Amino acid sequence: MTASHDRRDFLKLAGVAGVAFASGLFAGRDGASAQDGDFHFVQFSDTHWGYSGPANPDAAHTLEKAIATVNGLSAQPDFVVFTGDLTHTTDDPKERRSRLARFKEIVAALRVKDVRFMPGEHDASLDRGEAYREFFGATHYTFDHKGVHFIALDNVSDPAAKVGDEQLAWLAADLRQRKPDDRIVVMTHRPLFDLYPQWDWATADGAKVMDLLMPFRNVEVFYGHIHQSHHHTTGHIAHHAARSLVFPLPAPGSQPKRTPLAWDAAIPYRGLGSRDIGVTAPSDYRLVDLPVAKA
């Protein structure tokens, strides 16, 4: 793939066809397919099951319309993950189990039975990740899948939006082991740039994870948080956010308050998605956002 399209190209492939994207740099054609690549998997980001609110008036069954989408592409993907913010916040201890509960139930709808789940702040900064891990496990952890080594990193536990110190001798750790060819996926909640830090749109510590990543040459880094697509580079190293399932929230800065943008009842789910990512040898990446279907 090459970087043959100009910014012109690049919003009427955004328009028709998703965004395909290649190693930090737009590529692609209309009509692509994420499942042309060695292989591809699926990103959901920012549920936030038990949310209720005019943002979303359908937001009990966004969710599930959403697996639909993915349970009905003709290829499946090799695995599925949620880039955080499974449910939305809540003060109550036991109402947050009981959304977590309920979001994992419905989860296991998808076909897929490879299901990767991460925190966001909505599910852990008020207990530090304790009800979460009751339901799922680590908050940080790496797998490795046909040739790429996946590391899941944890920046939302921590109130104060940072990965911490603990987690970054963990992470230091596993990139020694490491060749600075290996292929990396970083999978987190929050940025680990500084995209917009008044709208908590930014990792206290991501400087220094970034530090730890820049030697190796063929690293993609894919969040959630923002409720919108959004891609940034840090180098070499390329970031991509993903839509909510939720509401879309305001580009950076846009406007005085980070407030959700209006339900359109013309344009239902507007904005809203999941996004499938191809994966190709030696460090393509295909993203087509797939967007939630009507019925």
Contents of the next structure:
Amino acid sequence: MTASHDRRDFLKLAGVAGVAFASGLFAGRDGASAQDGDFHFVQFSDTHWGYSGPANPDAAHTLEKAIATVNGLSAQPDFVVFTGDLTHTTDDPKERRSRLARFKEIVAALRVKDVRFMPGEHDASLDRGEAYREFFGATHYTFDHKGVHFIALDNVSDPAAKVGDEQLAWLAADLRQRKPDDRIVVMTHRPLFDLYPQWDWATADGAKVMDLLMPFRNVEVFYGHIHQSHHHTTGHIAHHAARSLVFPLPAPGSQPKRTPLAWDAAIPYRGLGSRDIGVTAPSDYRLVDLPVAKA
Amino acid sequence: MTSRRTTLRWLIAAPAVAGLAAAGFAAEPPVREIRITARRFEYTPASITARRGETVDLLLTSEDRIHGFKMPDFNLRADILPGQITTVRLMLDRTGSFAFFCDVFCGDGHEEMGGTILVEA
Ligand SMILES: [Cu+2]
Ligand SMILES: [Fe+2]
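If the structure you just shared is the form predicted alone, then what does the corresponding form predicted together with its partner chain look like?
Starting with the chain above, the whole complex follows.
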């Protein structure tokens, strides 16, 4: 897909009303920019700081490069979100904290200073989010930005991938204060629908979250965990998975095991990157996948 | 399919009933017991072969920490706890290769923790 496609082509291709997709672009060259909206924000996901292995021999520098790419956007996003798996898991609580600390230092290089974090199971599942909260605070929260209500949901601090009754009650209480046509963006780590249960690409009680969201007309969900771009709708609600910054995972069910796709030295960072998201009222989202580094 | 969860609860609560059945009080064919041990990041055995129509009891236990046992094709899940046997009954009513995996995050290698039950005609 290139930037020269007409926006309506994207809509048709995607089959999702109100959402346009593009990939591998620097925004700002033509009509496919995420920056044409009322505002735009950037999503990073699955940075897995601390990973070392053959699936990404450059894991120690990929995050820095992706940050430099976002810092180079001609129009800086209003804010940046990290949808979990900030760090790669470790059994050692001290090492977990040093990875979280180093990650925090690296992302401080973002030009944008409004940065929001969410945990992934790699950060939070072994200690129920304890170390994560020391560095980044609450694992679920809301904020409002230019008429859009953002809800960050935690489906990873419970190692069984549950949102849990307490958080569901909190979500229900928050939603009771919304009107049916309020603009709502949900951000979370794991898919809230059964994307591919055979690979555990689901949230144990995700259906309860979707039930709570269903009465609202303008809801969009952004998440990570599956290390690839993916788009799905539950009724009128669209879900978008972002790519990772460590290694891509295979398309759901495309191979027997969900082992990382091999690093290709000829095409470094293939399948990795961040995402620029343009938001236009009432519920129009333009997604532009950004590469790790400019080719 | 709606009664799976109920069946699982019933089984954990009623090992004595299974014992009676095995002793010949019921006309049903005997249930094969298969022991599966979980530890980070593997199940032993990880591949199991069975016949279509067979009913098996999976006797699950862990050597180290809590793990999960999830088999989406049979709408089945259980926690596997150390020092405890959790029994899960499976009616293998169709042929195929059915994956199971750990769905309680257990560390670096969790994603690879899985196995299969091959059901032959
Ligand atoms: Cu994840
Ligand atoms: Fe991840």
